[in-house]
Amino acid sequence: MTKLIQWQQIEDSRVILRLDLNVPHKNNTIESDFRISKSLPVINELLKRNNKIIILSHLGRPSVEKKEPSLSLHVVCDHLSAMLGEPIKFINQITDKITFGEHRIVMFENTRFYKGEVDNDPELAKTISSHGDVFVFDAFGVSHRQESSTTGLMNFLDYAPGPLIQSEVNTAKSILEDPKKPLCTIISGAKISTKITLIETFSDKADHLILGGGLLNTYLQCKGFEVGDSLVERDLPQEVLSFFESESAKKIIMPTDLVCSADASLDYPQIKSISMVQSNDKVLDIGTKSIQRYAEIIKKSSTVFWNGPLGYVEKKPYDNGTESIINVLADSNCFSVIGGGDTVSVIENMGVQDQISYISTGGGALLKYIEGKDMYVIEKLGL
């Protein structure tokens, strides 16, 4: 029978360490090493206690049959090795016998290259477990997935939550259970139907709700405003329509102006009041007056939770709203939490990540936790 233990007490052992090193990369170059950097503390602490480390992670969603070379963890292995200043031995096959030699760390190839991983195959978990003495789970981004390298290993080895997942869960709990008020919540995305549970969860807790992207466009359309050829969700479920008519929806802060473009190339932006958007316009960002209004709310807030950029940040100048609000947040004294997604990339590019109170490594997992979805890994870890 396996049991829950404390990771700080692990010494002189072979530690199988599940991390979330699923990072954006292109042409063998890591585009963001945010998640990699967050893995350094647990690795360094385990090494201090004379442990050997066996790292597991996935990368993307590869086909088991094809095992695309572009989704190999080799590039991540090299990057992590450089950040640690420590050589890491790369192992291609999960069945290969591990010989550390002069190495203290080894990394297996992408776990999703192995048949049975996503199906939580116990035989695969048993094979993986044979390489180690104990299992440390520190991959918050996959804490909502039952796979061989997540929950599967807990059936064969004593297991412990790492410091990162503990931090993630504690931060989420602080926002859900006892946020410092006033609380401002910023939520964006393409479809409001996929975020309505998140919005409803915060609607009772938040003092202000700010919507962005397709969520805002859909809300404006429901309120009778023209949104033209913008990203909008047409067929709304009754749950969304009911929420828009509820008392809680009054917490949604209406923008006063928007940045639009009627040009197919989106090269000619115009700032328009929300009542002046035309049928051939695309709404792509919030305008300067809206930025000022949101900024004043944030400056008076004690807690801000943000998930998703406010505009079409892939093309300038439609990233202005998002970047402006990030600067306001960075200069404020509030407790700020960024719930993953493209907002993190913008913050990194601006170089203000150290001025944000907390940036989550697991956007999807964090949202599921806040929404109250089944998080078997977290329950198993006693968090």
Ligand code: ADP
Given for the second form:
Amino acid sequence: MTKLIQWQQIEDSRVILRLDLNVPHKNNTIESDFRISKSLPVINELLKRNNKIIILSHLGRPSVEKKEPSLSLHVVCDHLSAMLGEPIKFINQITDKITFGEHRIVMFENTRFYKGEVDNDPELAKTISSHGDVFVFDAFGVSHRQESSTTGLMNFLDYAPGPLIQSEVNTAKSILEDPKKPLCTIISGAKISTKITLIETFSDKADHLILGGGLLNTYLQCKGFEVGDSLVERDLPQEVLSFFESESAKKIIMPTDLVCSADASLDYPQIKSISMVQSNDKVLDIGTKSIQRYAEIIKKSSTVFWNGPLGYVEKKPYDNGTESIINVLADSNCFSVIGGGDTVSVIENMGVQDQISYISTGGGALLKYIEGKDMYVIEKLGL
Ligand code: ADP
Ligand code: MG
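Next block, the form predicted in complex with the ligand, ref. the form predicted on its own:
Once more the chain from above appears, this time first in line as the rest of the complex follows.
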């Protein structure tokens, strides 16, 4: 039988360390090393205690047959090595015997290149476990997945949660269970059906609810406003329709103006009041008056939880609403928690990470945690 242990007490051991190094990358270049930087503390601490480290991570969604070269962890390995100032030996085959030699750290290839990983095959977990003495899990982003390199390994080695997953869970718990009021939640992004449970979870606790992006367009359309040819979700689940009619929906702060474009190129943006949107417009961002209105609410809030960009951030100037609200948060003293891959990218590009109280490394995992769904790894880790 394996047991739960404390990562700080591991010494002189071969530690298998599951990290989430699934970073955005293109043409062999890493576009954001946020997740890598968040993994440095656990590595440095383990090294201080004279441990050797075997790093595991996935990258993207490769097929076991193709092992797409663009999804190799090679680049990530080099990047991590440079950030640590420590050489890392890269190992391709999971069955290869590890010889550390001069190295204190080795890293295996993308866990999803190995047959059995996503099916949580115990044979694969057993093979991986043969390389180490204990298992430390610090990959919050996959804490909703039962795979060989997540829960699977815990059947073969004593296991411990790492410091990152502990702080992720503690932060999420604090805003869920005892948020300092007033609480403002901003839920935005592409599709409301994927975020409705999140909205409902916060709607009781929140004093103000701000919607944006496709979620706002969908809400406005349901309220009878023209939203033209915007990103909206049709065939809404009953859950969403019921929420729009509920008492909690009264906490939604209406925008006053929106940024639209009627041109297929999405050039020629126009700010329009919400009742002036035409059938050929696309709503792509919130307008300046809406930004001011939302900013006032945020400034009076003690806690802000935010997931999802407020507009079509991939194209200027439709990132203005999102960037303006990030600046408001960066300048405020409120406790701000932000999660979601696309939202976090904008913050990083602006370089204001340090002015936000907490930025989560878990995209989907954070949402699942808040929704109270499928957190197999977290349960097993007793967090
Ligand atoms: P996150 O990854 O932060 O959880 P989502 O994946 O839900 O966020 O949504 C982000 C996507 O939604 C971005 O690609 C963004 O361009 C898009 N989006 C937001 N608002 C709009 C809009 N008004 N029109 C078109 N796309 C939008
Ligand atoms: Mg996204």
